[in-house]
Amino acid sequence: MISLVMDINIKEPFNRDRQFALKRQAVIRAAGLDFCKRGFHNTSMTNIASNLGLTKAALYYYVKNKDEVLFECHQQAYDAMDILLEKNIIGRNGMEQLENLFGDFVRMLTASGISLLTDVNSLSDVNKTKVLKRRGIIERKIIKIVKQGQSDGSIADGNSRLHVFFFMGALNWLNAWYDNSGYFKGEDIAKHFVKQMKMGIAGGHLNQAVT
């Protein structure tokens, strides 16, 4: 079971909108591994709530129904993985900025409990739209660094946009083994991650210099 409170312990002045913000967060994130582990059509509100501590109507609540709590699950991962690259990523040259914000997306997913889900097409088509238009956003700016590392010779020719899905497949199945728990950790599977996309698209004397 999965304590509700694992991520609201404030130490401030009591505010309902904020509390209920927090918890349903931990709703979602909650959700969102029950969506890992047994698959967005086998797990139903009575699992989630279960997993939770909650009765059914204390679930709904928070969330109203499964396609509002597998689209928050998406918003969730976008948001974080936006404000990764919307700071200022270090690097001399294209693959190594690229390199630090792999790395720094694997350390997010293993480290926050957000769950980054590959079920899109089981949302509702208003919300299927919406999640495919900023993943596409999110892909977009990654392709940008892809294509000025091909122009600074540090990430292989090629198509830009196959690079990219190359090394975010990997994230797109992380959360469905990955456990905290497990022998593991996040640091040691974001160097492991990094190592095998720079093999991967490694543009000629970086390739040589791979270890």
Second form
2 protein chains.
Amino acid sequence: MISLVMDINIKEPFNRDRQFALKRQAVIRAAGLDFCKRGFHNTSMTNIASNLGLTKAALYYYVKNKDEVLFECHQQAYDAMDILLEKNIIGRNGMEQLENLFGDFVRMLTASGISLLTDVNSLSDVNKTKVLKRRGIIERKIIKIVKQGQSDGSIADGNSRLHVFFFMGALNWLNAWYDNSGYFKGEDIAKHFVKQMKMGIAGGHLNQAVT
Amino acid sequence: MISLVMDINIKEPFNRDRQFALKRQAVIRAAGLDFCKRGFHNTSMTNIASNLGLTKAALYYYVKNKDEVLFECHQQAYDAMDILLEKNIIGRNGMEQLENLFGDFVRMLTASGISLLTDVNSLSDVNKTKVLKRRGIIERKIIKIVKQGQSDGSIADGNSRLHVFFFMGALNWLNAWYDNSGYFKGEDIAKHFVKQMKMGIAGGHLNQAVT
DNA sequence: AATAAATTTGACTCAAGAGTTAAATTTATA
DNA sequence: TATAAATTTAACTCTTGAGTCAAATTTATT
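Switching from the form predicted alone: structure of the form predicted together with the DNA?
Then the entire complex follows, led off by the chain already shown.
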């Protein structure tokens, strides 16, 4: 439906609404990195602003308050995860799906500048409820994949919830220690983590000897 | 060297220094649980005090300031981990040692009321340095066990640091979601987690088919 | 009973940081 | 050039919570 006469992309940088939205996104992402590195309460709005080369007043041109910023950080991460969940509904069996998904999670967290924050208690009550609800939904989707894998034999029996909590712990912790400029390259971590995740819960035909 | 005439234990409750120390420990532990549940900055000194049935002023009879409380929480966890590291230097091979150790970690965290906090950035610079140093030492001890396991063949090749970061992530995350009164019993989690940790990095003779 | 320790009461100081505002200035758009 | 959007400056208000303090009271110890 895109007309060839009227090129949309070339006008993009002149679309102010679009620019506003992009800058807002950048603000959230930068704030997320700050929160991840120093913690929500150890990061002031002034900090966030000056890390962006901005002023506190300018920051408030893009966001309502600090609570909204934290909330949007969570949303950003969950949006990304939802997309990856959508993308990875394919796969020979539960395990294959899970491998792709988990690898994508790691790649997303190490490459996109999106932070998977765990500080839910610093949110206002309303937003905390929303975030926990959404986290629960994502959690259940992952558990569903695991259960599917247990049905098709690609994933070992055992409490599916604990299976998931274990490797999602690795993911949450990754976000805390991972450093862009550090020793490990994102892709290497992804490969390693997928393998360790997989082996940890691989189905019976792969681990009869060990149980 | 303990004289049989002078019984030490029976006088214990009348030893004021000892009572003071015990109460102080209880304060730290209670604070740790609060920090774990709501976060350091979302827990006021008044909160901690009233959760103990005390008054803020009484709290300051036992601790110097809030920074000290957070610092001692970390110390408490690391003291416990050090003891478990000492206890588990035995074992047929690296993996067996690691299994015992990891299981003990889980049991300790689910049973003792000791919290493994991750908020290091809310500490004063001096204490943050101390905590990170100590965490590094413990990390290296665990990595050493893993490397030993890789030598004796009980643990799979691959970056030992990533091996450790993966399952220690599960441990840190456990502390965030575990709830005393919740669905899972500590011992069940321990058994499950040990298994999943083990399978994730089991040595070649156990997982040739999967690599 | 005398003394020391443990704790309460309640009022207080102080600092940090969120959030606001208005006016001036710069930058982009048409 | 005129207009609207983006940003700065700088000063300001308000709230929260850490930490202090002194005097009174309760509890344990000898």
